[in-house]
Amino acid sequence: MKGSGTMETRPPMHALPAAVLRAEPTVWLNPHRRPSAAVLPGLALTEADLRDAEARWHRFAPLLARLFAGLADGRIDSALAPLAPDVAARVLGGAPGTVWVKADHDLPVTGCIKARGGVYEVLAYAERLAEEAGLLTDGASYAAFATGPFRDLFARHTVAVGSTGNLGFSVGVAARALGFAVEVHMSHDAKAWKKRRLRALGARVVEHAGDYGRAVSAARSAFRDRNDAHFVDDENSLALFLGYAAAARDLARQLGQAGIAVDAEHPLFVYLPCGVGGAPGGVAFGLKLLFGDAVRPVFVEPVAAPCMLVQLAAGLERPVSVYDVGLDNRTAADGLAVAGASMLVARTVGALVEAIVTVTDDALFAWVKDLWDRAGLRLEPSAAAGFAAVGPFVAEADGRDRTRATHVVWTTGGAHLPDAEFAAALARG
């Protein structure tokens, strides 16, 4: 539904590329982006939060080794991988660099991103519960939440999320897994098949006529003042965000495995799709804590629905939709349909991304079906983001970073895409 703001109302039109308003792809390089030595020490969050994230996952470990088969070492995390110099050479537009896949289309548990915020957001709330209940002790193992005592506690209680379907299902699985209700909310037209696959978890999934915001709006007013529930909201979290974050250092783990530098001679450039921005913004919060200014990171949106970039450069004052400067909001890339972009990212990471790149359906899917045809990549149209924006970011930033940079591709979800889903998109491909 758009927005109906006055003239005062709307965010300044200047600030926007012509080729934002007429949505068609661009590339904004962030004129907000400023030294991260200047901007993480003015941060609410700091380091100590990314460490205590970290020593979570590290407690949870053996509770998710039990619950989900083929996580013997009860960590979440996905590949890094090299894509073969032609096809890289393809992504880059021809030039120079190497590139490699952040793979967590194939992510464990949830064959997406956000298996990263929402699996841990679940659990910061059990663990919160089972404080509070009594039931920890000095030096048990957390496989115990998987147990008699605290699966009665976790009965009584409902862990609810706003989504367009990943999210819903990370949260969905991991709170059914430990023996939480679960609800979730969606637009009516979100995926029929990631409605479908909720139920089948046991979640209760409630339609609501608009779109993704209008859902979680209603989502959070319901759950407001039920103190036998848990609301993941994710415009506002900083669970979710901060179980994001912690990705940077699997990341870092990755690249000096595979003896990548990234340094002020070697930039780092990852390219990550936004959608409301939790997970984009975690990533880059973390990597920047890790790397400082020697990572640059990019964001990927859909040219009917680049929120983050619209919120960034009317400033961030007050929040700014889509809608407010004529825009429907309307894209195949369901994960990235968001017409209003997270305060609450726009506000700590605005100044430490690069810039934010817009692309179109059409390229999603081409994209989604060269690296199926080229590299074996099954992923979503949301998931394909970054590999349609390499090339014209590269194009349009500055040449000294080409030759000595490392550009990786986060892809986002696809492994649980459906046959005949999948099918489709290689057919619009």
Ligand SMILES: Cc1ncc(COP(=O)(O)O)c(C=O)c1O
Second form
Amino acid sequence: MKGSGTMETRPPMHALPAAVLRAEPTVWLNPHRRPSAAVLPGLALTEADLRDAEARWHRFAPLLARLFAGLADGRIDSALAPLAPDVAARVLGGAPGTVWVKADHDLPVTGCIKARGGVYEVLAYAERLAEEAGLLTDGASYAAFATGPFRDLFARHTVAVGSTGNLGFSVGVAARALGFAVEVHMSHDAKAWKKRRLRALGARVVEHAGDYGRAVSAARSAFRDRNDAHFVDDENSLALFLGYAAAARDLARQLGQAGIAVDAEHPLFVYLPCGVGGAPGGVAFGLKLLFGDAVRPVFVEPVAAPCMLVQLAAGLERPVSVYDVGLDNRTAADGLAVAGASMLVARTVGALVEAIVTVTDDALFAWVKDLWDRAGLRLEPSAAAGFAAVGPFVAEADGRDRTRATHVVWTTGGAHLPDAEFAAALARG
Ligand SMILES: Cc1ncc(COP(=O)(O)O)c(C=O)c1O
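Can you give me the structure for the form predicted in complex with this ligand, which would complement the form predicted on its own we have just seen?
To see the whole picture, the full complex is given below, headed by that same chain.
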């Protein structure tokens, strides 16, 4: 359905603000949001699932430290750093508050948030295969996953994924490091350098004529009946979602270390760029489990591809794509160029999201340049989305005193951007 633009019935256009339909920047305060104490108990995923994901990351730390240079403690996490007051004031548009950057643009291994989900799902698959093959012995270090018998096993299996780029890269790096064959299905408009980089890893890259949604569904069908392969399903994967969710505990620890209170008196606004929804949804879910209503996740989407906004506004009964409401999904923010949101994510976090803000490509490029010039952050356009959203959101949200609010902008990718690509983005800013 996703991306096809065909619907049996028209989506409820009246539920969508006119500015969204005109592809103009909008702040959509989620009318469906409810207290987390009312929402979380009704979800299929629980805190036990989050703990399970954290434990898996922990088990695999010795392996990650062995496979990836610079990961001495085997943890895939990024810094939490304050923005200088003058830069924060620009971001806030003059409103009071402090702004921190959760620097996943510099996340180890692939320099993007998708590593949290993508690497995690590859590890979970490798663990399952090893267990089924009787290779896991009690108490043995998971560093053994990098040795002969494990690699022989993995070399007989394929990991496949459909991606706009960063998920494919993250899955590809992790799966190739373990010795898997890798196949990445990409839309024709995915960035050429991302395809080149995947091929250089030894991944097979399959290009599709349509958009990202078409690439994902083509890959899903190709791998449906393969028992020697695993398809990482960006739209439907619980493992991806939980891999992202585990980031919540890292952020909570960092906030504690920085002495930042998060409670009813000190709300925490977290700005998350949203494509299909897995990364922001997983992080939002994890944070809600830890902080309840004191945390307010704000998703950010391009004006041409506000798939989560359209889906949540239309209701959760059936999928609705941005094409269905006359938008074209054309954006330079390739990681966010998604026409249809994940229904799994929409149904899980639809009542937990505080707001969705849409931003223009021009604003993304302007912030890429501004944050480089003033704060030395090397961001790709998708990853600058949070900065473009803070000012409009704070201005719109309500008149309450927000002096005690903390704003965390999640920068989701960019450190691995080739120099020429980054220079071109700066030139457009
Ligand atoms: C840099 C960047 N930011 C944000 C996202 C959004 O993640 P998701 O598609 O899981 O919503 C992506 C997705 O590829 C991305 O590449």
